[in-house]
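One chain is shown next in structure tokens, namely the form predicted on its own.
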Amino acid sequence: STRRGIATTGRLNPKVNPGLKKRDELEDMLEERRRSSDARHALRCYAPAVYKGLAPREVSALRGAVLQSDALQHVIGQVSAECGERRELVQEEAAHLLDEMAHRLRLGTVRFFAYVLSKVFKTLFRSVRVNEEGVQRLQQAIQDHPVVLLPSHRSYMDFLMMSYILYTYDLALPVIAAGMDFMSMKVVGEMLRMSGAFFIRRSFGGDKLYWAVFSEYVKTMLRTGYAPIEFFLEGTRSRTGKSLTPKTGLLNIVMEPFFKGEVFDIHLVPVSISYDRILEESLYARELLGVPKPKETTSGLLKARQILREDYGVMHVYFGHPVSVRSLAQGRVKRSQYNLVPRHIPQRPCLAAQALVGEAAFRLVRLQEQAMVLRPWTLVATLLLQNPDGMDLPVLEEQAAWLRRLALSFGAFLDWPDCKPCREVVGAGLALHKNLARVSGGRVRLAVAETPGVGQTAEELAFDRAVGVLSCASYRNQILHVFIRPALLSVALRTANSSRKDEVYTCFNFLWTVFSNEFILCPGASVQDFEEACYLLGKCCAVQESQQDIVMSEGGHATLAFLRALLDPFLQGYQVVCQYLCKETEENLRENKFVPAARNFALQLILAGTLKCYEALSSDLQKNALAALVQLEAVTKVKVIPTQKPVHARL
């Protein structure tokens, strides 16, 4: 097939990011689908290579192995003794829980999905570009070691596309961790189960039996190499376009068989999925503004067919290099300590193992970010948000070209066709996102209402504007990982009011701590991030650095001003939260009342004209701000009574 690849690729200096390898080219996997029969593709011979050439285990055999495992039998005995129930009844409950969560993979259902999804993807996307070298690496990894697939999560399309790609390239289909919400969908829920999904509760609480069944189910599949296991490190879809702080619960489970010496190694494969245009774009914005998330139903899915009339541009899927758990743990975790307790007895991971899992989670999310393919619209959206009054089209094109050069110098993985003039590239992005930006009289501005419609209140107008701003911000947020460290340094340079590097670092470190819940900033890496920021700003000639000082260069004003403006919505949003807490008269504020109250406070500021930042209405930003204040001990989180929900009390 013809290699089409990314036209322009920037790479970070190896001194700054030693783990960043040369990026692969990408090819359109839909190109062949447009030329050949979808039915023939779905019904073709499917014979994927499997782990160590073992014969695939039947679902019934997997079920029996889990229920009869020493680990689960030990917990069943404990639960039986603790609650006074007969062991047989607890065993039946364990079997029921396993049947509730377990997948029932059927090749016939997979073939049906392959046929339907071929039609859907060809309608929705102009192309789906995949790095075939990454697919080949994954194929080899599946044959040599148990594999865990860790895709980024921005859309419901993510897990469907992952299985479709693996089927297309004749790789073993993954077994996918899915929320219980999907199981309640009539017909569709069972079809997802028969295509490899297994369903888990969002939280287990103190249900020891459920945890034991779930963890043993996952670990049995890993130990036997039954199939690649797939789950989302972020836990849920990102509504903001930014990566979310990773959840380590499942990662702990999948790494445990290595710690206990039950497998030689486990390979963790980060996968970066990015979209030209996100299907749930306006839905996410409304959720951030307090509109409840729609329940997943079959009727809702059928009603969503109207999206097939829309153009969603290009989708990119980049399979990263497998990360060896054995290599991560070398010199960090002494596995011999696990020999002191029989393997089947549950034990809390040692501190070294807990620290390793946490570090690995952040590292994997950063690898996802670094391989995220960015489209020109992310740059255009960034510029439009910084210029709410609009920009003349030639100025926008000029600024986009400048920002492109800056992004590439910082290491962005940018899909910007060199063969086309900037005017065409920017125009194509504006055409695809005409619902978010409009061109009138040679001037480009966000497509938000200026005056209330007939019968529309000021609050409703503000809500509509916020939907447009937050939708646009979700695309700007996709590129924040490229700029966040230099942006923090840019703000620190102004705040420190000094050129001494140690004083600038003090300000940088404070900002780094404040925003550690907002962005992916690896714990304990503030010094490394500061050095990286200094290097990048020096590389683009924005600052000059000596052993003791760091100062703005003569030509660095534009770059530093842009970077400060990038952080401004977050700074304003955090300031609004602080203002609200200072004015809140209730001594103890219930946590579930905080976000609606803080949003209403921000809305009143907007209506009064004292706040222009609509992003301050985002529930995600408000929650992150509160978490930062708790971390800084400016706010205390206490439980009043065990049966009541936690509350936040101001100090």
Second form
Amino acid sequence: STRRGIATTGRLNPKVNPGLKKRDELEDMLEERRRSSDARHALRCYAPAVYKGLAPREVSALRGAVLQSDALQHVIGQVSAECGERRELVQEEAAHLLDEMAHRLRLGTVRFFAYVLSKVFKTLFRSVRVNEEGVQRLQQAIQDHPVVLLPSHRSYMDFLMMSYILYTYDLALPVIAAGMDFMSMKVVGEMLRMSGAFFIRRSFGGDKLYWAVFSEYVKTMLRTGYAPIEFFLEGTRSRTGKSLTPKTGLLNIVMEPFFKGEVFDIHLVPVSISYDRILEESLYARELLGVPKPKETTSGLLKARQILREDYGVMHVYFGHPVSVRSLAQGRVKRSQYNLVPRHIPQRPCLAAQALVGEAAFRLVRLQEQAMVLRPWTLVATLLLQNPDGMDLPVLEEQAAWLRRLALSFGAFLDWPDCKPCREVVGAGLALHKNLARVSGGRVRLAVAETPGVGQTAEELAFDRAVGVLSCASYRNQILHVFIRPALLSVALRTANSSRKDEVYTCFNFLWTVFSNEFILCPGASVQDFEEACYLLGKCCAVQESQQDIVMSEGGHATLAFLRALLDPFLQGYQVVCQYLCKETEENLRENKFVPAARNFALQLILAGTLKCYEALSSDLQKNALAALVQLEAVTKVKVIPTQKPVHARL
Amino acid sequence: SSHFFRQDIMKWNGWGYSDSRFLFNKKGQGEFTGKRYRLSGMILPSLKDWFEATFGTSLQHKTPATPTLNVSAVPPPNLVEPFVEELKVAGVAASHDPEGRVFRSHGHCLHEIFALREGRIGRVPDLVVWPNCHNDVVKIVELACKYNVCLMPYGGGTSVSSALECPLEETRSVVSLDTSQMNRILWIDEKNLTVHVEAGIIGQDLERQLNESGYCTGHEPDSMEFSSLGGWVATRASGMKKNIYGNIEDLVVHIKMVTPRGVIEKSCQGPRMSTGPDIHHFIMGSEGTLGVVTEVTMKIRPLPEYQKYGSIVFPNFQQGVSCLREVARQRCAPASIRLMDNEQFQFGHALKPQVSSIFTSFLDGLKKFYITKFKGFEPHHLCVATLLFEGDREKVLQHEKQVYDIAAKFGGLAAGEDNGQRGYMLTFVIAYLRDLGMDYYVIGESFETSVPWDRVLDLCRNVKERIVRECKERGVQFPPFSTCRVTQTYDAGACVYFYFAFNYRGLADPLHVYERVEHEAREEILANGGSLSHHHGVGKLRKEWMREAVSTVGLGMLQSVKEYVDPNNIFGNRNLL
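Would you mind giving the form predicted in complex with the partner chain, to go alongside the form predicted on its own above?
Expanding to the full complex; the earlier chain stays at the top.
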């Protein structure tokens, strides 16, 4: 029925064009810091506007409110009955869990950070540009409703910067959900705690008590408007520059007080943080290639001092429009479903509510993506990756200019100075990223070694090159969200048996499904995405649509070829994973063995010269491919022993 | 003739007695006319400022009502001649006088009054009949069945659920059955403390007559000046002093109702029975869809020896609600306890009459100083509970102490008898105030719900905010007056009353905006665990939510009762189902 829908609905609604979206101006917030005293900034009178009717609350009062809450007391009673433990002991355990988790926001620490970070940020960044209209909107939102801040997550810098910005603009400081890994950095962990971070264990699936303490802690803060709550929808830092599939656990928790009528509304504020250069650039590439991530230690962070000597260009922070949970739920979730059970008793939300939260999560991540400021370098990196043998500088400049036009027509939030000549803009990007691209003899190419260094094995060389490619890819990945839908359509146009729309859609939908873990594609929105892709490709005159058919236009070749090439590394990478699974002879493949084995398989192909695509080595891609295959039921997961999940290959 | 007595002293297009109304005099001062109420004849110096500031209105901009009913606008009656003839033979009074028909064509919903003020007359009953006793009703119902005439029982006419509106789709002759002449107390049984009364009696008459014999029913709904016993039964009414005397379902011992199938009643007056589902509960709340209640036996109590008003100021609404909850938990609620929010507290202040002496105003100033400065209450957060204690003197004083002790735990300060008494007096005059608003571009309404204790605060906040937001979204220029009070406490919850009003200048279709906002407010109530109605009933106004409120099976049960009792839909007001 969807297919028929496509053929007949024809033209899509015009609101799809994201290029028409008006975006706010960005101002450099460091400018003021370069002109006046950091100490005075840190010590200045800080009196943020707070949620209406909010009585200032001590951290200890919050603790008491959580521990004595009906919801937590209910679960404590349950747990105590289930495991035959005395109630007081369970209560103590809950208090212990809360203390391990809770933030201890103190203005003194915040002031200390405000001072230190002023220094650090001024050293690292040329400027930090913020949309001040967004800040004003946020300020209003904080006074009207409980607010949840949802920044994108690319770097450890993210939440430091968030708090720093809010402090600077005299906004209420957020409390931030952070992963437990920070806790191992004793001093820093405590410092972060005192600046508003609270710590969650990475996995606590079955632990009822932990879940109760955690969710009640978050909800209590939200209900009372105690402070804006900040967390990362993506769950962790994206190592690839692409947004990660959102996790819905915390979003579920923060939306529940609205569903249960405990607050009138909740405002979700997507925040897009983008970097010219990410501090963790090569670290991420190594991680993706299986070099284990160094444990976060304080001394490790101190070693990072050398980082301070480098130039990280400009950082952009864009506060999006608040999204009202009430508006999202309007007509979708019946709040009266909670009428018949006391609200402190945990109740599984209805399917409609679950679906809503899932959709909202994707929508918010897309809003983050769309407001990420893209720098010209991302276009240059894209072109360089498509031309591994290098490009003549004038050709690169010309193609970059072409790509700029294409990206803008697709609605990219591209920060390309209009007044400067293309040569200068491209040159500036190349200069900032000289570790990734080299210019010699008028030719530009990725800065990867051609021949093995002294004492370097072929394997080591391959990994070395892969680090370069993946680092560069992390910049290209930043613009993929602009091109992904037209790119899927371009490939579909090539693979479909005919130009009939429904056949093209079938191919599109297949690719869309395969890559639904790789890119932010909202579940169930493949028809919309198809329409958007048709619209965008039609708009840039790459395809022509008729009632029944969709065909490439005469001048559309370059655009479609470029878009296909954009997907090429992913197609190849997924193929490699499939090949590997087909060849894998072991009947039961342990899940934790999959990535190293697949990587090794890809490495062998590269060493043999049959595979040129270094991105196939990326563990991120491999995991996404596996998830897609599981979803498509080409592979099934079987639980054998409760602790280890093997993957049972059935291709 | 005596049939028209009430109609002659009451407004045809507004609330209550014709002689009693609010107005702004030539000096711009608020004033309440007439002699019937404590506030009558008084000057209200702060009303104008409060009114203008709350609604953003100016006394310059008036929207006066059509002064008299344009009789020619009333549609001619659709009469079934043989029916009218046989009524005459049976000796039942009847009239198709247009004014009388218009008078019985509406309740007091905003849209009903608004239309009348504009001189718009919709479908009205074709005939009014005045049965004199139970047997007259039996005769009328028989004839209605015989000639397939639609009957709509009419008691006091205070409905706020569109229950008295003639259904537009009704093509038969519509006859308004006015019970006002069946208003006698038939007997008082002092051994069992019961009274047997004809159902047309008006609340204040019943109470006054019983008082003469040293008794009372204690049933005092806010509308008791005008509403009838039969109406209370038909809508499941609730009285202010239900904590002592109970709601109508607790007060009723026996009901006689005439239906198209015949007369329904129980065979004895036993105080409680286990004889299957209580048939009284099919009658109570049937909203005139099954028949006419003609006679009721009710419990009575000796008049209380002593009455005392009281009031408590709380630092905020939340503390006030917690206090009421605790009072309910300890089951020590006085005859009445009501909690107004801050907006209503300020509204109450605006209705303070001119103080007669410098001393009183000095005392007022001192009180204000004590509460806001010395006790640190925030004037924009504090709220007030009003109390009424009843019983023998000693117990009342004891009871009073108990309640004030509980209040103190929630930061409550006793604020005097006067404030309490004024609060209850306002209950009766507040309905007059809407007419004043309508003279100056302000329309408003009240509505109620009941809700479990743990959701009271959330519901109040969310509904008030929803009203504000919906008004804004629908182009209302000035923020609406959106306020609530908790008017009754129960073991498991409370009754909450909302008032909302707004300035409609600049709106093309203010009634439509108003209706949408009320609709959304009701949605919000239901979403927050509130009931469809605590005591106003469903009528036609809230019918759309009945299925959701009582489940499909529940609705089917009610429908099947209707089908059996009244298969030809003689009682065709189309309320409830």
